[in-house]
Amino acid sequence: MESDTIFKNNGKLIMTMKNKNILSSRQKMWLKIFMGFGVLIFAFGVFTDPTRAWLNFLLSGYFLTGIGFCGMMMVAIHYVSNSGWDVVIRRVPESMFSVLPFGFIIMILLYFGMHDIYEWSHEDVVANDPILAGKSVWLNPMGFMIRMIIYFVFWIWVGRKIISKSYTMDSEGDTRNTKSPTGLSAFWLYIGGIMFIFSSFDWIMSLEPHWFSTIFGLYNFSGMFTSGLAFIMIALIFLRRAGVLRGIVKIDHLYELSRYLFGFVTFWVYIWFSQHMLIWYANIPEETVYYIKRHVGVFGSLTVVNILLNWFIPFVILLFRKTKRNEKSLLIAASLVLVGRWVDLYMMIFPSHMETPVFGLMEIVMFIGALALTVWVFTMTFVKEKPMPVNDVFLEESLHLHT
């Protein structure tokens, strides 16, 4: 470990450092194997059962995707809010920030499987489907690339800057850097949230184009925020273990994001059960047809999986001081909320093109994989800087945080 800073917290000497051993080199290595076998599951499965494994592709892409904006979003958040209190837990999700361009690039690629998945990429299928011939001003293979580059863009572009600032004042000590990013953390939580509800219909929701919802958007913005605050209380519980943040980050501020998740869990199913009972009241076949298919069988036991994961069991571990207030409590609702993300995403898009959930070694090791490329960029990112913004003006606030 490399020391850094060493300041007083409490009377106490805390030391702030660049710890190059937060993973173990166990660790890394059995990390390097999840990714190396989700790769080549991939691969394999795009020669013998290539819809399969796009629609994998498709949802790890989208899960690292949320990852990463959450990240940014909970920093451009702390800056618009003005808050203090978050300020030592800010390295967390700047580094989580990393993991977007690898969504990027996963995303990129999906260009190749697109025939396999969207319906409306055919042009012989669009030109006898009036409603798709209708839609095709906005659902074409290239518009649909090309939004996807200026949505990635524009988040990586502006999230960059604004991070920058953040790196800059540990290193220069120039405090005027703490608010310097407000404005532009407003115009890219105004225009990357707009843009993040327009991907979900690009990716997700034209995976059956003749079904729509208004408020899909909203409902996949649920989901991702969710899922990216409970893997920030992962990460916080985690490198507190590991002594990297120890006396640094206390359970205080794991409070605190335990009452954004209780809260936001209750959001997703808000937004869940608005979608589903406007349409399924309406009674409207064109409607309807989208959840009839996840209603039977055993799609219709995993709808009420996903709704005992991301919301019912961390609501009721949640509910109570006590166990927002504790580790163990607060690492098993965390880890179900994640878990949860991917039941949610599973259920939006294999119904579209599978009759029965298809779930083997390849849903499983895609996934592993997945979250092992995660947990990969997001260390090899955090170890780089300090662990906290030492010269940040809020810093003393954060530091004496009680709940």
Second form
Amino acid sequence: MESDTIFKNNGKLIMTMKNKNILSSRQKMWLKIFMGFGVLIFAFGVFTDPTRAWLNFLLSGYFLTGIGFCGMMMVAIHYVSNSGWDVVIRRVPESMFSVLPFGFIIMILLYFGMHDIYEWSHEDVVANDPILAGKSVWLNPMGFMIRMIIYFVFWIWVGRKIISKSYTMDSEGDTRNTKSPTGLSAFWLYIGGIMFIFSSFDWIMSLEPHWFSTIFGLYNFSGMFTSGLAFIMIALIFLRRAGVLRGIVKIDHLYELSRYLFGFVTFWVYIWFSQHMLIWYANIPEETVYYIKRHVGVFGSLTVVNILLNWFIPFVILLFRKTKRNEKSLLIAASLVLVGRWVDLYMMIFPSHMETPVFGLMEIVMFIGALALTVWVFTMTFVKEKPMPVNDVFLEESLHLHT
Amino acid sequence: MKKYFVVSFDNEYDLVNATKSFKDKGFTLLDAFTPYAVHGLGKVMGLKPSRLSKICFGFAFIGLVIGLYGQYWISAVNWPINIGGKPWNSMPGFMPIAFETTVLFAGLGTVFTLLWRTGVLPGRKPKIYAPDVTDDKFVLVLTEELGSFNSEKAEEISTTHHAIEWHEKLESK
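Having seen the form predicted on its own, please provide the structure of the form predicted in complex with its partner chain.
Zooming out: every chain and molecule, the one shown earlier first.
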């Protein structure tokens, strides 16, 4: 693994780069310990408090899926928009994509916990409930699993086709592959995006099957996008510090990403507020019940924390040009958004089964375990290939990015 | 009397390099005219970052305050109307309009500030330093009070950076 890679462009030496192991063996050990503890406490929780354990499991799986999805989406968006600036950072979202199969495994395992968290999976409940009976065409265990497999197979299978072209270009040097994934990317974005909307209906919104919101998918999409961007930024900052992309990924690349993040945290609060305000305005009992649960007691305070973490604090931090061009402030903003994503998912998932918030060892350890798995898969994929697509036509443009 | 030294280049690289040399030799740059935005030129010319974003923020804040307070005053103080049984002071309902006034004030305020500060107002006759400036040439304009301008030096720098044409222009104040 310890190989020196020399990057030349037009015969000119850019820099010598060691594609070394990014993580020390000690850090790897810690990641393994976190993952192990996550699995242990989950296994323990399944027997003592199955509902809570499976809700945490769903949260972790959905978070992981979002990270993987966002990686693929960033790659596809930049192919479709024909952008050149992102070429040197492209290996980061491409490596994030490899988290998606792990999201698949976790979500498939949800089959065994379905009866603990999804009301509509009990046949006797559905039979006595006219609303659920009416929805049973869509919300039934069989359809749930089939749709899940379709979503993931499409995301992973078509996504792999797009991403593999970039990797083969490294070794074969066929520059036609710079443009060839564009059509497939547009297809993936269109179909995959609709599938993401439906996946959030299936997995998260159906926790409270009597309630519905058509903007719910878009709301989850915005949260997935901000958390994915935050992950890309944190990964880039740490890769720069580890010396892997130092001198290649400039602060200008982070500046572009921070503008993305600035825009999308605002998009998140826009969608959050749209959903909230329409339900508040219409004041229909079957819809307001969702917010009444979330606006009283400790859940009410968490709603405020959610908005502070996901929008207000990152918005204020990223408002200034100076802070958008500073590694440290970006690290703070991105970390807050990642923690905010957990709070956001917690606020969607947990009030469906809990009267008051539960927060303890299980929540902390399982989320850290999920994060450790994400980092582990990401770094293992990243060190396997060259840290940037060396034969891409737009490489030169990306190296000279000015903002 | 003011003297302008107008020099044209064929491409952006010559322009940027020449700008660097002129700056180093102590010439005063009036402006550079290019067919498209040249990256890094502002840095070489020593331009300060634009203050327009601060103006934009100020206008946006004024718009937000006017939007929120205006609606509060109208619907809770001056003319309370019962709409769907909601309280008179209903913050969530005020938000969309406050958002719109924020955007409106920020947008219009920034545009008019820009027009006022740059002097690009309707009916203004543009000053054209070289005829090619509206075409595909990259033009640099130097200025200095008459008498202290070193024309020979300026011509020498222009030659080394492959300038295609230069001329001097006099203008009374």
